[in-house]
Each structure stands twice: as structure tokens, then as C-alpha cells.
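This document starts with one chain, in the form predicted alone, laid out as C-alpha cells.
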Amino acid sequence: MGMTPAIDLTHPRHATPPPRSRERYARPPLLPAPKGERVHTNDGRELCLRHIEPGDVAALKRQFGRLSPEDIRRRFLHAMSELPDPMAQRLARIDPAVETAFVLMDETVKPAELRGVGRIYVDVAANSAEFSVLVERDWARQGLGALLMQRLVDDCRRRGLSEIWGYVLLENRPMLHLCKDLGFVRRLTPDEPGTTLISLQL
């Protein structure tokens, strides 16, 4: 039998076609979310850091019930007496193409309780994302806000975004100090008295 002729990969018929523009400039595919990792507070308490799940609705509502009116205003920028079930369902069932939400779960109690949450909403047209971070008061000043913010920044960079930003109440000094340490800058918001817009160029 004769030998099979070698294929000339340099021949136009066999050369790999150049990628289409939409493929060439497409965002990199999102990697599967890790199942979770153990993290520790400054005083040694252990939490599980993971992505939010649809089954976290009840934990979200229980956490809301533990928040003070001040905590609620800092997170939602207005007063709320309860977290309606449709809103809790929406917060737990995110669209991973344009949202990320990390939760800090306390698994030393049953049922496990949600102690902190950080999330972004991507504005595809602006190639940026709005963030929000909340840590329960009894777990504050333990490095958890910084941990959540850094993970959100990392996620924005992984997505190829150019900016992460958010509105923060001027009275929320811990968040303003944290974001300043991470390199965020403040902008005036004359249309939103009592709040400031902070942003980080990525």
C-alpha cells in the first residue's frame, strides 16, 4: 500500500480562518463558580465564602430581620420595614451573565446564617458595574467588607470591565474609608443629597 500523503496545513484550503470580529472581541467565557472557601474574621471566627444560590432566600430574609434601620438605609439607600418575598427571590436568583453575588455563610449555626453579601450589577453598554456590600453589625470591623470588595473588584477585572462604582451615604464612613484604601475616588452627586458616588478605574 502507498503511504497517505501528508496534509499541507499552509495551503489556503487547510489554513485556519481568521476569527470573526464578534469572536475576536468577545468577552472571555465565565469560569464555573467555586463551591466555596473557608475564611476567617480578624477575631478568628470562620465563615464560608461562596456565590449566592436560589436556596438562600430564607437566609436573606432572616438576615434582613436582624438589620437595624441604619443598616437598611446604608444598604438600600432608603427605609424598608421588610424584605418582600419577590425581592428576596430576585436577589437570590441572579443572572450570572450580568451579576455576581458573594455571600458569607455562618455554618456554625443551624440553619446556616448569612452574615455578609457583596454584589455587582453589570452595565454592558458602559462596560462598568455597580456594587453593593453589606456586613451584619456584629460581624463588622473584622475585615469582611474588605474581603467582599476585593472579590468584587477581582470579578470585574475577570469580566474585562473598565470601572466599578456605587452610591454610598456620606454618613457611612466605614465604607468610604474602606473604598479609599482600595483606591476608589469620590465624585460629587448634587442630584443625590447625602450620598456620594465612588468609583475605581480598572
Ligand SMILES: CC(C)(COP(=O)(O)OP(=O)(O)OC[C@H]1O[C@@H](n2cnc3c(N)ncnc32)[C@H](O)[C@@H]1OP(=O)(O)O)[C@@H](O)C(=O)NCCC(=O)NCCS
Contents of the next structure:
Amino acid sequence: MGMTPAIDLTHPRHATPPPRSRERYARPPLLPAPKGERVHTNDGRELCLRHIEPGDVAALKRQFGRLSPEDIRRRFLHAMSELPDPMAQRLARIDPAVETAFVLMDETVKPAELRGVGRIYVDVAANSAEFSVLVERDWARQGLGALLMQRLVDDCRRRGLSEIWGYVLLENRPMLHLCKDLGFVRRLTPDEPGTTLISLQL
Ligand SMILES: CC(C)(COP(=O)(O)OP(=O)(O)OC[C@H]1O[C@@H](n2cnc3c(N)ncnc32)[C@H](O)[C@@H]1OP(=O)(O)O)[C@@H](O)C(=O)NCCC(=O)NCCS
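Next up, the form predicted together with this ligand. The previous block was the form predicted alone.
Zooming out: every chain and molecule, the one shown earlier first.
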């Protein structure tokens, strides 16, 4: 009767040596990080929320072309017939030390379209930041303005700022409602008639 070997070396388990610990404990290959965060409108449409990039200039200009004169005046506080290239370049190429700009990208169309933008500009000396926000009309009243404002407030807190503030036209009821819901108050009436300054202490 032949001796049965303690280890059956023909078993597939033993056919190949075990991986070296370097390989065994190696991290799985990194998948490219998904760019941005999926967010949804109240009626279920999907958008990608991410930081603005220099490559967004064309999308910024296309969005400007879809805005009504009223939206433009409410966002920029004066009339503008076009978004000049240097300004679009400047809006897309931010200095992260003192600026944050979130965009809401609609990737269901090609090229992807920018449906909303929210940005802050930090005043280092005052330890505060000025905000601006814009959601294009077909995407309004879907919670996106509130989402962008909340992310800007969170970003200001992360930066350790004491206040976020912005100029809003007095006739801009949607924005005044939105900011009231978020706890903003009128800080003072600036010199420009028809405009108010609203702020939130952080
Ligand atoms: C103001 C603006 C950003 C609001 O964006 P939005 O995505 O429509 O806002 P939301 O859907 O998140 O609305 C949040 C809240 O704001 C208020 N609101 C928004 N639109 C409103 C409207 N037309 N009438 C009254 N209240 C309104 C409501 O309180 C609303 O909450 P509710 O829907 O639960 O009632 C958008 O209308 C816009 O871009 N306007 C042009 C640019 C501008 O005015 N920017 C602000 C100055 S920087």
C-alpha cells in the first residue's frame, strides 16, 4: 500500500505558489475618480455637481445665450448683451485660494450644458465672501438654487469665514425668498437704489 502524501501537490491550490505579500496586500488599481457628484432636481432630472474648470468657457457662453435679459440683470446687476470672452475665461479660471465656483452640468445632452452656477469670492481682510448664483429658467423652482447656496455656505464654513453676503435687486423676489429660507438677513441698504445687501453670519 503506497503512502498518501500529506499534501496533494497536483491539487490546483498548490499548483501555483501563493502570491507574495507585496501583491497580496497591494491596493486594487485605482479607478479614475468619478468627476463630480450626481444630484437630482425635485422632478427627478439628473445633473452633475462639480467645481468649474477652465474648459467650461464654451458652456458658460452657451448658457449666457439662453438667459433672459431679466436673469442677466438679476445675476450681474446690470444689462449685458453678451458674455465677452475675457470675462468668460476669467469666470472659468478661478483662484481656489479665494474663490469657489460650483457648476451643475446636464450630461444628458452633447455637449454637456451648464444649467446652474454658484460662486463665492473671498474678501480675506474682512474674513467674508461675496456670493452669486444662477439657475437657468427651464431648471428653476427645482431646488437647484437652494442646493448651490447651501454648498456655498458649507464652503465658507470650511474656509473658516465669518460671513457670506451678496447684492440682490429688491425686485428679485425668488432670490430674497430663497435666502430668507436659508437664514440670510438684510445687512444694510447700499447706495445703489433698488438693491439690497443680504448676509448670513456663519
Ligand atoms: C434666484 C434663483 C437662483 C433661484 O433658483 P431656483 O433653482 O429656482 O431656486 P429653488 O428651486 O432652489 O427655490 C428655493 C426657494 O426659493 C424661493 N423661490 C424660488 N423661486 C421663486 C419664485 N419664482 N417665487 C417665489 N419664491 C421663489 C422659494 O422659497 C423656494 O422654495 P420652494 O420652492 O420650496 O417654495 C434663480 O431664479 C435665478 O438664477 N435667477 C436669476 C439670477 C439671480 O437672480 N441670481 C441671484 C442674485 S446673485
